[in-house]
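Here you get one chain, nothing else, as structure tokens; it is the form predicted on its own.
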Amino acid sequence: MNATASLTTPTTATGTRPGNRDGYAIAITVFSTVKWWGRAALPVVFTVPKIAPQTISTLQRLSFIHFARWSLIREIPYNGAPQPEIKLRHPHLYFESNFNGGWEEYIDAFSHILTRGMWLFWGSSYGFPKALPTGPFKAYIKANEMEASHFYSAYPQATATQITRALELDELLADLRARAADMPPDEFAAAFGTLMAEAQRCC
């Protein structure tokens, strides 16, 4: 295996379908049928993080997650004739997320770190087996998962953490560059030393 292949095909991406992978970035899309009471409960669940952002602080600290979104789908989007207008008999919970790492590890993180949150989101879906133990939960996700028809990553050979740190380093360099023209050599040397020390956290 050459160096390029090792970068674009992470060895930890177990359980991932080919269409859901672009380098280090992995996509997951899950549809599940919602019970009658989920129609009222899920909009409330979706509103809580907007009112109290601290409720998803744990999720936000998981740096390997690009984003995660849950939506309640009541009808198929209409794109014009000849497609018929379709309103679903039962609403469906739509979950999509992009992340770095492996499919198995991603589900493990959700199951162990956000156990209660998984019940809040999927508890109203038919067949949800609880987040723990992870075996039945992974089987449930696989049974309801769809392969992405289009998935693009701007930086497939970098993780979200690497990109964030690169942006932080770019800001540090831009700041020094803006000040460097008016600095005497000794002051520039001191500023450059400070930059190198601060840059360590970006590596």
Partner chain sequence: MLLDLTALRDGNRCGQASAFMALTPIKAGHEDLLRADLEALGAGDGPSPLARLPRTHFGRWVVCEDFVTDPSQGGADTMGCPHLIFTCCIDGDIQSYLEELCAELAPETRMIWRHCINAPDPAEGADLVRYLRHNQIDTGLFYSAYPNTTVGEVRRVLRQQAALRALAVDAPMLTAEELQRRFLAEVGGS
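What about the form predicted in complex with the partner chain, after the form predicted on its own?
The following holds one chain only.
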């Protein structure tokens, strides 16, 4: 064993902690504390179509997130003693992502491509560095990210891109599937060639 390896914390292939992985899927879980004005601004970001959807369509194009969510926590649900009863001074922003690809690439993409979107979502959080440069931004996420004790994906070998492509393929295939059984073999072979020419980005 390499003597100097003990000086590091274990990370996985993708730069995340082992608990945050299931196959190709990676979990990110972070909290941040929101300034007073985020209490009003974030719900707007979450809702008003003209603001967030631009970010959302970029997410769609980046295509490495399966599911993501943002939630604003204004109070801690109370269950009676011995749970301490808490009055929060600030709202807190919860973010989680179920994505694939490397942790580094993921954060890079956020920084370089969603620069404005990042500010919309986290500009009202205390201590949040700007998305660029990426160094301090990565350090911030690394410091605040929590490791999951259990993480599950129903299709751990699949990536978000594969799934969206497989859905496109399904549409392209529908017609041939419907007719395949009744076609003469040569006609089928020709139709198969045409389909593959059309479908090559999804298969």
